[in-house]
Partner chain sequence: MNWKTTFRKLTRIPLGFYTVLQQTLRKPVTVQYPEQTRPMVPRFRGRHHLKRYDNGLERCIGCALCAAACPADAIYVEAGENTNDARFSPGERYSQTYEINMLRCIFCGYCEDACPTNAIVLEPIEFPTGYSREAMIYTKSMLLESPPINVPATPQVTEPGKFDRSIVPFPPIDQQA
Amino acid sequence: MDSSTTPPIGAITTENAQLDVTLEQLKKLVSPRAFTGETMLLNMGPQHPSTHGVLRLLLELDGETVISCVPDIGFLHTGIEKTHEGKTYLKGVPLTDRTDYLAPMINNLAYCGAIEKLMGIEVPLRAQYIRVILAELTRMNSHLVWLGTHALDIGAMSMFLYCMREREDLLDVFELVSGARMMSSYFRPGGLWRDVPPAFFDLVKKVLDVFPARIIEYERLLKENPLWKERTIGVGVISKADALAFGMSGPSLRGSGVNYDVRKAFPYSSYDHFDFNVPLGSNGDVYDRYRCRLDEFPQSLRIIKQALDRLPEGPVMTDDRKIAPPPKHEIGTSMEALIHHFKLWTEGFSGPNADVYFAVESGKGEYGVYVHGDGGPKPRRLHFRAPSLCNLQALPRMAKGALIADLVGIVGSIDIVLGEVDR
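Structure for the chain I just gave, only that chain, in the form predicted alone, please.
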């Protein structure tokens, strides 16, 4: 080969451009210097699924400074949305557990809320309050995993052990009500699978008693820790305008000072019955996103206490027999109840030919479900508005100009779950 046509060492060529894009498209993602070898391209990931998830970042580096960052997603794509089209509305509930697998009950709530909106079903108040209690415990569960792994990534190893210790108390509650620690499928269209057992109240009160002291412990370990502040303040900054333009939500958006929380903006499941504050940041950096999530712990405890104190008596499933199964005690004595139960679980119930969108505030942001019914028992189309995907879109903007050593902290600060990103 003529030396005059040989590309410089490290320059991009057709042979080493491994993204699923053409060379022309790649030119729009990286700077011209990457094609002359002045900057270096480096693959970060994909890592093993047992880490944060299988994510690949194509980095362009000038020394240790990130010039551009291109996320490459899809390694965990499972086709959940397409699978829903072959499931009845009722049988679709377990699939929602497996998107953001750290917040299964919040996913259940969004999906059931969409079905209830489509069907015009009113959920009993007791079921709404129990949903709120479990959704806030789920938010805490999600934040604990985030805090433990995020701190571990940056080097604060003890935090992971403490967060997993507290998480066990929350998983005990989930296991008690649903029989499963993670993939609960406890919320059902029209209400709940069953009422909570008597031991539920003692376990939740234990959480309310124990957690305030634990939060103080977390604060002592990190809030004023000079090494923690050095690694997080002024790192991964994104402005309020950019955060909105990228469609960010949740603590990642509120860390930039945008006061938007679905629980306040569009109250659902009786959230308007409870008094709580929405923590906000101002600088839009890794530290502010950390503060927003940590400050949400006391607010979740506050909501849970109010819901527990005011929990009304009554049923936990709608009395609309079109979607509600018959009481279990009737199945052994009533042929009509047995037939109804059999038809509900085999054929399902039919929804109208209409479309709806229903959103909730998950631990990561606005988690929305779009359902388009076709008049039958299965949806024509179902789509999840995944906050992890929208927040990940902003990573290139946050990473530009940062040091490669800070990249893990930036990725951790937006708290993505790849099961939700890829779906």
The other form holds:
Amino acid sequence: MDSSTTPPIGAITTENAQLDVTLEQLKKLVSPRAFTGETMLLNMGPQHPSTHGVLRLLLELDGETVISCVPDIGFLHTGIEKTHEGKTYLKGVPLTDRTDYLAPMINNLAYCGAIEKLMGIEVPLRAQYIRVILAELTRMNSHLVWLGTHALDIGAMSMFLYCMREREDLLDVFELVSGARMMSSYFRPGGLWRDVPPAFFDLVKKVLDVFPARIIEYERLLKENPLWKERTIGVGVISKADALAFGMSGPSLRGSGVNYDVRKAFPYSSYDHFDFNVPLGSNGDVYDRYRCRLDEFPQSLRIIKQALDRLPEGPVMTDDRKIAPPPKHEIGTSMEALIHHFKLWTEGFSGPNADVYFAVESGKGEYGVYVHGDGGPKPRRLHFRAPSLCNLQALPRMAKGALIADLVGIVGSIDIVLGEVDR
Amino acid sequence: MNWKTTFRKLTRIPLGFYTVLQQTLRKPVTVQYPEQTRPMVPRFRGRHHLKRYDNGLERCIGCALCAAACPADAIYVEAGENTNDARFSPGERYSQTYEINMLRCIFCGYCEDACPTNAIVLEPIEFPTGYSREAMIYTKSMLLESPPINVPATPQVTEPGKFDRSIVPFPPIDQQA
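With the form predicted alone done, generate the form predicted in complex with the partner chain in the same format.
The next block holds the full complex; its first chain is the one shown before.
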């Protein structure tokens, strides 16, 4: 190609010129009144503690009323999706812990599920049940942090301390099975890292015994509390149609009365074996979203109880030696095991040239993983459908007309984790 | 608003106070950290250690599979050749250089999983801390555990033909933890 005709890399050509944002377009984000000084522009964040991380909100205020709210994201962008392109399928697991760092096991489940779907592996039933138990514990963990910080934002300080206290019991379970409290990396493509130790069952039973009484405590503090109700009922309302149009999911969507739960709609990891209800709201305000999440605690406990009672014996890793590394004690005696071990840990297994999408219900909503394999051991492209990002899009609609003090409650009620928003 | 709802509202706040005051009768869940520490589980992925066999030879055979498996690219291994006059490990090769950058390490335990001889183990003791970047690159002498009592350290002088195989069978790891 003639070098004089090709534009240099990075130059603005006619095709991508329309992607450039001009100052005029940026001005349209706020109303014209902001330029006359009639309304005030205020930055909330990225260091504001109530934005749950590093979210910057550009607020246009008329007195105390929010005229418009423009979320500015990207402060925590870590390039996790891009990093995945350089990692084999097996090595991608620790990266997924770091997207939604409050629900690492659910992220692992989504990622491993996508890889298993890509490779067409069947996971043993015991591994599926243990995955369900741990995923539900993770959901409770995620909701506890949400409840604590959300209540703290609105002014209920004790809730935060109690939630962190209970979360410790759950983190002890994660530490026991995986060896790490938060970055667990316990689920692997094809099953689990190792079987759960015997002490696991005692710890989970302790959680099951302790938790119902704790939930009653939370309810006594908040459910009928007139101060809490004043601050949450009728605040940040979003209608059913709007919530669907914004692509919201999870408890934030169910608070508006839409019955959509991935566990029920597209059961994965044997969720159809268990009996549970999906709590629904009706008004779509902060209080209904709070009710939806809090009512999920007893349902999670129900699922865990059923899974523990029916936990089958058997292996926790698929016996497909092309995917799962062999047991280590075989390496010294079996030539095939040695070869598989070295091949899997260096080169990894190669997937087909195919696209898969696998979604799970995370604490925040539908957490999906889209893998575009190119036939090699690494994904050509990997994308996370992060529920926090989709739910955050609805924030400007919810915040419109709200008071600035209520904005803190609204941001809390959609339960965003910035690690997941920015990835 | 009738008197019933007013009364209901008025009782809710004292109920909240009562719930909070109940906590004073419970045992505290906190630990006084530097003086007391929480017990750690056997699987805890803490600091790396390079293990030895009972006869004092190093388990590490310098295969660099840990470096290949590391998602954070934190491990650097350079292998050297064993001789019968200067034997570090069973088999042909040993790790001449073994470095882990503790600042890069994410403590995922993949190196432990990948090691064919169970040489590198993440143990629930000692947390890597340091004042400089250089001090956080742990070298082999920092990672290698000391030999058992009354056993000579490596390199050892061994008789020919005794340590030909580098990978020996060992019991299933799941029985340990």
